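We begin with a single chain expressed as structure tokens, specifically the form predicted alone.
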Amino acid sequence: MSAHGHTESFISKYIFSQDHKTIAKQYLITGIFMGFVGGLLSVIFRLQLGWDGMDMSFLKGTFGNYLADNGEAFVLAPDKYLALVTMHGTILVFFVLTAGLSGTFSNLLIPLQIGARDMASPFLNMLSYWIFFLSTVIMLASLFIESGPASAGWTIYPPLSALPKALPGSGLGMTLWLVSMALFIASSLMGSLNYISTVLNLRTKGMSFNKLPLTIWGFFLTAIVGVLSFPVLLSAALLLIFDRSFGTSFYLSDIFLQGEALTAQTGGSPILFQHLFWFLGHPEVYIIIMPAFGITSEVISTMARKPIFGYHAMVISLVGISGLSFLVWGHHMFVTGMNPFLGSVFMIVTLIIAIPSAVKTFNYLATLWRGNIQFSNGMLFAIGLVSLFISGGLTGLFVGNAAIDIPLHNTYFVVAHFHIVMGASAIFGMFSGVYHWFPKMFGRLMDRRLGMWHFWLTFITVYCVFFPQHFIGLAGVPRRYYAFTEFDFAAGFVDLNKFITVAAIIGFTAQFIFLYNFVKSIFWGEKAGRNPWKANSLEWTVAEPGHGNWTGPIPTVYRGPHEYSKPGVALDYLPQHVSDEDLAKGVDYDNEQYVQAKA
């Protein structure tokens, strides 16, 4: 029985759900799932780069012959390599880092945290998942294709994706990957629009802006950032579908295919569609970050038993990041031949940032700084992203430097620095986040121990895979080459790359361990209390949450989030639902009793 008086179908409870909280649970589970087949890519690949031409013929059974070269061994092909990169990246970045996350917690929080009773348009919100859904199949299902997946890298620059017949991996698989692309990009912005909505005009009593845990700022913004640059991507998209058929030229110029000239296509630029690309491909790095930074806030405060350092300038800092984020696209393409005095403009834009996202490393480390930590799975791996997002950051000053990222660009310096500044700080983000609030969406703990060994193997991997990378970059190895066994400056990290694959392998093996750890608590989880954890915002005053969130009145906010260790105060946190006339009568918040005659 939902809270608006009519009986749900096992379909429309869980499948067709309108309720925010199930559908936060379809894109988590949903984005589990192509972190998987995301990573499992990852594997194959980075299988030959350490062992070059090694046999596979394990993947027979998943693949066929459909990875293999020519000869009688199963060997990865040269062009499949660069498929699988480009699905790799693809799935990552935008069916993992984007929908996964953000979807997730985005759904989850926002109407639990502001006092709302659901999104400001429940149905809009189940549409936007399933629209997402069917663009992750299509995507999928180009996997398993003929001539295969797109292979034009994630970044899909022309003309290798504007001309179908360059290679397998710019036929059929480039159009099911726009396609895919178009509908994804559909569900991004029924998504954020329905966040900007829920957040501007669905806040309870008392939830002024100054009053918005820092969570709620992160997706807010991020909603905004999402809602203003993804339409140029899908103008880039639906131009690159014309040049691919309709015999336009808004990429191509100077072409020669198996040494005949397009003449037909003349005049355009690819150029065009890096501008195009990276005024999304720039905001999509803080799209994935900021969720990964409002968790991050808000589990770091609770674990430490402390009010977050500097809650206004952690706002500011957000804000300027996602202004920033809309002027900076032009330091991906220091190396297109553009003019100086711009690059120096795109290069002082890009400095800037960093100021932004320094402020909130610092007061992280400053809310750290004599607290009374609890180390949960969730402070683990929210700290993680601390250590990571500062080792990456560091490096971003060198690609952020034109006259230092036109030798490093397209080296495994770059690799190793998005990879750790925005991949793996957004994926301890989102484990962060899952852990956190895993009692709020199934009222269970996740095993402890479990989490401990995850978040360990899977930190160590992390360093081990990427930070030699900066080094072998530096000696100007480049990415995405199928082999470097054939090159003498690059023979000499053979035994490195080996290194680095053993341990993607086992920081892909510890995630079975999270993904044991997720589905067992699911059932058997020790149950968890209405608020394990002691924090103070709203989310937790919902005990067992049907369709409608509270079942009575929505309680009113008093005071501002992460309110902990407070002078004159019994317990270490201080709810946004107590009154200071409750506080000065000295009601027992922590009472069960209290909480339900409040809610």
Second form
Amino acid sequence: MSAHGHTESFISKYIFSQDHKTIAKQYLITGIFMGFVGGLLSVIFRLQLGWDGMDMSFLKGTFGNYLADNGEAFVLAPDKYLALVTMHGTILVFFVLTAGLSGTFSNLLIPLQIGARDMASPFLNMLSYWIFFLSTVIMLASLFIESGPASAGWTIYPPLSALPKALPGSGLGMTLWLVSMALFIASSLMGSLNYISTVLNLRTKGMSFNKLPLTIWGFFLTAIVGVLSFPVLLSAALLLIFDRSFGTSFYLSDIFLQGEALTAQTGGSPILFQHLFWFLGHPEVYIIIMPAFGITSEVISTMARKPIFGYHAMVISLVGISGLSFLVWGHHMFVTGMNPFLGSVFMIVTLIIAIPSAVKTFNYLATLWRGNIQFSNGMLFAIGLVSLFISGGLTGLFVGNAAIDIPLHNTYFVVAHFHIVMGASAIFGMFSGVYHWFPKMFGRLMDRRLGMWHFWLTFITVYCVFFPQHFIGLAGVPRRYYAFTEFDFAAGFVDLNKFITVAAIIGFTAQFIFLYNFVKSIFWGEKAGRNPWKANSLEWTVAEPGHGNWTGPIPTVYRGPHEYSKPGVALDYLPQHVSDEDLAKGVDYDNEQYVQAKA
Amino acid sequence: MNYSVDSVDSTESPGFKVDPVKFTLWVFLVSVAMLFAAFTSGYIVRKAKGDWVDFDLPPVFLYSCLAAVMASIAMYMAQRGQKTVKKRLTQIGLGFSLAFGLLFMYLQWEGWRQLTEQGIYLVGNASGSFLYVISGVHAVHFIVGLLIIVIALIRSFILDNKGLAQQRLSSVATYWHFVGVLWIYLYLFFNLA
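In place of the form predicted alone, the structure of the form predicted together with the partner chain is requested.
What follows is the entire complex, opening with the chain shown before.
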């Protein structure tokens, strides 16, 4: 029996659980696992970039088919280099930063912060996770097939993805990629439907939209963007499947190799795929970053002990970013022969996104300004996100401009830009959330000293890995090249590549500090208590939540989530469930009995 | 009172103005609409590129529009039966919805057959490929609707009036009307785009 009157078996409590908090943990653990897999793949291809022709015999046991014997050593095969890059991108973008981030924190926080006992459909929620899990298994399985996994890049542009014989990875590996992603999209849609329905329908009394924590705004808008954009990726994938398997010509046209036609398919347009892909692909950037924005907003306000600067401006910015995200996909396609006028339209709309993005950044800084900052691990990662988002956002102004993007297109400059602004920023948001809400997930605190080591090593190595890549890109070195030593114009960067690779290995190794801290703290971490950060939102009114969250009635909400250091109030926080009457009576809302009476 | 996850009700959540299942269905339909918006946008982009064979749609696809309309009207009858607690009317409405739905699928099949007689195949010019893929994906959604109606019809015979009144027939109807209207949109699109 659970504390809430349900009879639960091990299977129903921990495996096929319908409790949103358990599902959140399932997403988190799967996301962390996939993060390590994706990171490991990047270390392998970084070794190749740093030391071209390096003997990688150590991969023989696991990835023997990824190696080629050049007579002197077992080196990473060039086509498998592309496979590793593809799988690294796919895993990090979709399985870690979409499902791992949004799946974890939307599930954990939406019901707890809006005051609901669970999602609108707990069953659909459970189904969403297990379909995601199945897609994860299929994607991982593709790493171990003889011909190797998909190799056409995470964007899977045709013809490499449409012609099964284009590359070894274009065969079964690509088919598994498509099956896995079809399941992933179904899972993502189920999750998003639930999040939207829950936020709109299950808010507790008093929880109006202008009292919603910014985390909820981030998750809610992310879900809307997902519902509108993922079906478009599904349409692109369906047409691709028809081209691959049934011989249609949506994307394929007159492919010749050495005068010989590779396919009878004619008249297709690979550019059509790019349009459909990027209609999801660009909103996907915001699907990844908006939950991280929400997390950062909450953590910065709580740990700076200040109201978030410009709550309504933050909300409007998120709404603006969500809307604009659908109008800018063409900036990924400036070099496809696009009409220059159309390119200008995409460029202008892209640059307009700088306005809400800048509003958010300035508001973060203004919230920190003269705050009583408490450098918890969550806060460090939140500030790290702000730093990375500024660094990566500024280069967005370059690549959003058609005149500059055309020479920089497909170079390492773009790699540096999106890894900093989207990849590393969102990862920092995720770490911030894990450290901050770990007490609500496991009832314990993570080790602060280990968290400090984790933060500083990660922060420094992220900049060491990606900042130099701007210069490599400015020199015109294209991304996805197997070996810099093969080309005179790139050979000068071999030493810099070694530096980047060493930094990447140190950064990857630092994640084991996190892993150790995470596992250790689940069992032996310091007991956290109900509200260790003295935070305002409703999740901190729950002590040890069972399925249903509150053992008593759900608290009523009387105020916004960011009333920290309010003048005239003795304590530096004022939770959402404390009414003005109680405040006037001078009740001690820090007292455990008061919280228990309210929840 | 013993509070648990099962005690979610409107008194705890004043924002609970729409049945969450029905609301979730609406959001799902938005995502389905986006899927078809993407297909039809792709159709326009691909057609603009050239190398496009124009052909007339077999008239039978117009008849399938009429079948979809009749299926929706029958579903409306079923809903009226539920609201007025006339079980027989509900069963007749669902029965006719199913019959017109099956007729719709037959007409689609006949339309595809006539297309092949015109030399329009799935593999060939993209104009035909798009037609088969889009109408085929629509048919998958339509078949899901048919299965749901079969379940609703079986339940209408098993349940008493009280049980029948608790069925989410309005959600079934929403989906059914949607897939019908979607086909009419696609028919107009194929003729006008």
